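One chain comes next, on its own, written as structure tokens: the form predicted on its own.
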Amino acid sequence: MADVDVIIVGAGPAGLSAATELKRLGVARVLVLDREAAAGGIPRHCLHSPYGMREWHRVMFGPAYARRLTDEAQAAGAEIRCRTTVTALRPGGKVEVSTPDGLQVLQGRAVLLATGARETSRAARLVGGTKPGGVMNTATLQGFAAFADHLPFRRPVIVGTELVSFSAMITCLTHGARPVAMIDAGPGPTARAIMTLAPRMLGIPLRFGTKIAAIHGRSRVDGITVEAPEGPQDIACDGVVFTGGFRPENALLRTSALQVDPGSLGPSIDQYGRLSDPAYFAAGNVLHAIETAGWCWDEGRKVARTIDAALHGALPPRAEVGIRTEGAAIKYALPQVISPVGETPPAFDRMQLRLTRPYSGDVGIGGTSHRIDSRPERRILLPLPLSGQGA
């Protein structure tokens, strides 16, 4: 069994920025594990901008951004192992992995989970019909564009109106495919309304209150049936791209003893990013699907500082009781636990909320009431309650 100071699971923006910061702080051995063939996370697949504004105050495309994150971590002295899949998280920072050379067990003084998020699949959306080729999520679409330099369709339908949905639209247009429609089951866009100007200006129909009911075709998609306000309709197309509906990549959590928050579906953390087992920490979109790469990069750095404090015994004990949240529209709020305040600044200095539906009214956080007015899937930041904990 190999001993490591800090094991980082996931080589995306959060994991790589944490690795760089830990080495800057003087942590001796930092090991980053990733199941992909190369480090960099999702941006490695994204042939668009903007990336890098928060980090380096410049506009970059995804692959260049991923390379810079990787280069900085390696230059700082972090070790990155790709094609390495973590198979189990055991108590006390013990991690089981599968590598090209076989199975291994690693022991970390601390472990950072930075496994990111994934999109909701067709199966999870309960979309019926046949199973032809040409149905995919945004990650697969970006993979075709980045590594195969072609798309398997010319006239797809894009399902969703999150930021990533418009990224998928751009990818299609820049690789020879023109979407015949963008559809969303909601009454309006999930992304900010200004994003809808692009498809409208390009003549791509944008339809709300419209849900995909069935996909048709044998070897290839030849159409879909949608449920629209005016009734069922058929749309001719040769592909379907399911976008958004992000949820934390929590497969490892579900098979571990670590506490999972039922709202976010990610790990339950305190303001230092600590999980129910204090050897484990988390940062990035495993906590809150989904934030930008720059936001996750910043979280990785902040949690790295609390990990360094933990290695030096400078964090207060983790609280046992979660913070009380009240509000019918709250999807989740994090951190879920407020531990005693110590000298180390918290990695999460504000409460982060998201809603399940449009809501204007009061929410309660730790006994304090706040007035909010927001749409679903928008980041809401509120003061972090440092007292008034309650079940």
Given for the second form:
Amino acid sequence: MADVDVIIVGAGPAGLSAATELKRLGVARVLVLDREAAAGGIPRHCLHSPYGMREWHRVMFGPAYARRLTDEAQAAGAEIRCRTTVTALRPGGKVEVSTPDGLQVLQGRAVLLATGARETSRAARLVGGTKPGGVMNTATLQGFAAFADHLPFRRPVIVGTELVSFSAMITCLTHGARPVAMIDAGPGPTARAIMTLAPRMLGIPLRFGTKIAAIHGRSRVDGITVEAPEGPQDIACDGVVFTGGFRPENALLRTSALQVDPGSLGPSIDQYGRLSDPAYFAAGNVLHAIETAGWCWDEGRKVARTIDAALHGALPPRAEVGIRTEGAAIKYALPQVISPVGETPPAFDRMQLRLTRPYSGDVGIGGTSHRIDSRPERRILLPLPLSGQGA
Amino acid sequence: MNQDYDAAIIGAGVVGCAIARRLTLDGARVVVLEKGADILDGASKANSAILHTGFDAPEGSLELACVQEGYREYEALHAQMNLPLDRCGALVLAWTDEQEARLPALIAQAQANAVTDVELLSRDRVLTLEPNLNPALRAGFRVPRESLIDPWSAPHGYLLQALLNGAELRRSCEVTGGSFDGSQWTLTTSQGPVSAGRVVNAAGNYGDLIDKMLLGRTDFRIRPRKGQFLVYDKTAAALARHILLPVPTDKTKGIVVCRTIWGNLLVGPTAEDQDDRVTASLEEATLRMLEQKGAEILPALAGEEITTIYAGLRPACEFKDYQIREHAENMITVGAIRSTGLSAALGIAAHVGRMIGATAPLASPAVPRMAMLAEERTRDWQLAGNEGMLCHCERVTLREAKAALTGPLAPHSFAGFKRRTRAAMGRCQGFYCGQAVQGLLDKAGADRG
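Please give the other form, namely the form predicted in complex with the partner chain, since only the form predicted on its own has been shown so far.
Full assembly next; the chain just shown is listed first.
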């Protein structure tokens, strides 16, 4: 059993920035594990900009950004091991991994979970019809674009209007496919309205209140049926891209003894990013699924500092003062637990809230009230009720 | 003209595969003609992966005899072919007064069917065995020998054994006509003529049409029965140890909740009669009904993630029993293998084998060892030299994938590859590995669908 100081599960923006920061803080052995063939995470196959604004104040494309994150972590002295799949999280920071050489057990003094997120599949959305080829998520589409240089369709329908949906649209257009429509069951775009400029200028119909009801075709897609405000309609197309609906990649968590928040589907953390087993920490999209690379990078850096404090015995014990949310519009609040306040600044100094439906009105935290006007998939930041320590 | 083969089997579903094995082991020269790009692409691609005891089959039926003979042979051969057998047992559950009142008759029927180890259980006993069940249940009984198997490695194994011992398989080979000259058949196919002493019609949902085409008559009419299924992620499998069955009706065994040998949990099937023999389409409203039904049986299922959805067509007809008969024209029809085909396949094959008679049984036939994908067994990802993981959700290694792409039964379609390896079948549905899998198949020239 190999011993290291910090094991980081996932070499995406959160995991790599945490690795760089831990090395900068003088932690001796930092090991980053990733199941893919190369480090960098999702940005690796996002062939669009902008990346890197928050980190380096410049605009970069996904692959260059992923390379720079990887290079920085390695230059700082972190070890990155790819093709290494974590298969179980055991109590106290013991981690089982599968490698090309078989099963191994690693022991970390601390373990950071930075496993990221994935989109909701067609199956999990219970979309009816047949199961032809050419139905995929954005990540698979971008995999085709980045690694196979051709797409498996020419005229797909894009389902969703999140930020990633427009990224899927651009990937199609730059790789010889022209989306026949972007559809969304909601009354307006999930992303900010400015994002809809591009499809409007390019003449790609945006259809709201339009829900995909069935997919048709035997080996390839030959059309879909939608439920639209004017009734059911058929749209001819040769592919379907289900975009967004991000959810934490939580399979490891769910088969461990670690506490999972049923709202976020990610781990339950305190303001230090610490899980119910204090050997474990988490950062990035495994917590909230939907943030940009820059946001995850920042969280990774901040949680690295609390991990360093934990390695020096400088974190207060984790307490079970749970944050209870009331109200049907609240999907979850992060962090889920408040531990006692100590010398170490919290990694999460504000409360992140997400909604299940559009909501305009007041939110009360403890005694104070805050006005919000937001909708699902948008980040809401409110003061965290920490006694004696502000944001 | 010399006949090329002793027997031509039309259809490479689970039944055709088992018959190919039986006739080959009995000494016949066999060819299997499959119109799909790959085998198991019709009725066999969607079932509940259970090896049934026949406890609820009609007394004295051919179905019962075949299910029970099939069960015994599977038990005897699974270890040497490295096929999984999870003897988890089934619980038949009553949720209403009316259903509870039917339990004694069902137990009596099981006894009459020589399934003598069933035991009536009180509500409390059932809940002790399965604490996650909805406590609203009334009573139940246990059928200890109902088991889980791999619905794909089993038929692959049957056909592979046939191929290793001299049989031939032609895929994308549709039979378009044929004539019998009094001693042999000449079939016309999309790949040219095939002559054989005997024809076995194992065409599943097309069984009656093949009869009509070759004999000019048919004794039954297939009306496909659609079944839709939900599959839940691995964490849901911990919610139930047993196969959870409802009290069956005349038409269907009803909606089952059970684990799979891969460690998922499935809910299904529905029973929806339709005329379309080709398309088994999914309907959101029905899937939502299954979701609700599953959560009524196992309340904790409500918080679990759905990994995949699928639908299949089972070849039902106007008769309840199997339609297996020998025609004067040296042809055997194996029709209307409605819902127990996976359990009964080896028994059906033995039955057909006896109808024909063994000519020169092979003394020491080659036996294939199949890839073991059962979750509770040691998997390749735990072993050295696995070449890394291709599919993370189902933990399929590159070495397993490459092995599946070689040999006489290498896949000819993406779906066929998934059935052999489970790659891209997991919770992310190809989010991570979809493009890599397609690349691997393209390189091997394996996607001809």
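Note that the coordinates shown come from a computational prediction; the quantities given were computed from them, not determined experimentally. Residue numbers count along the first chain shown, from 1. The term rigid core refers to the most C-alpha atoms you can superpose between the two forms while keeping them within 1.5 Å.
Tell me, please, whether between these two forms the C-alpha of P63 is shifted by 2 Å or more, with the rigid core used for superposition.
It does not reach a 2 Å shift.
Superpose on the rigid core, then tell me if the C-alpha of A328 is displaced by 2 angstroms or more between these two forms.
Shift of 2 Å or more: yes.
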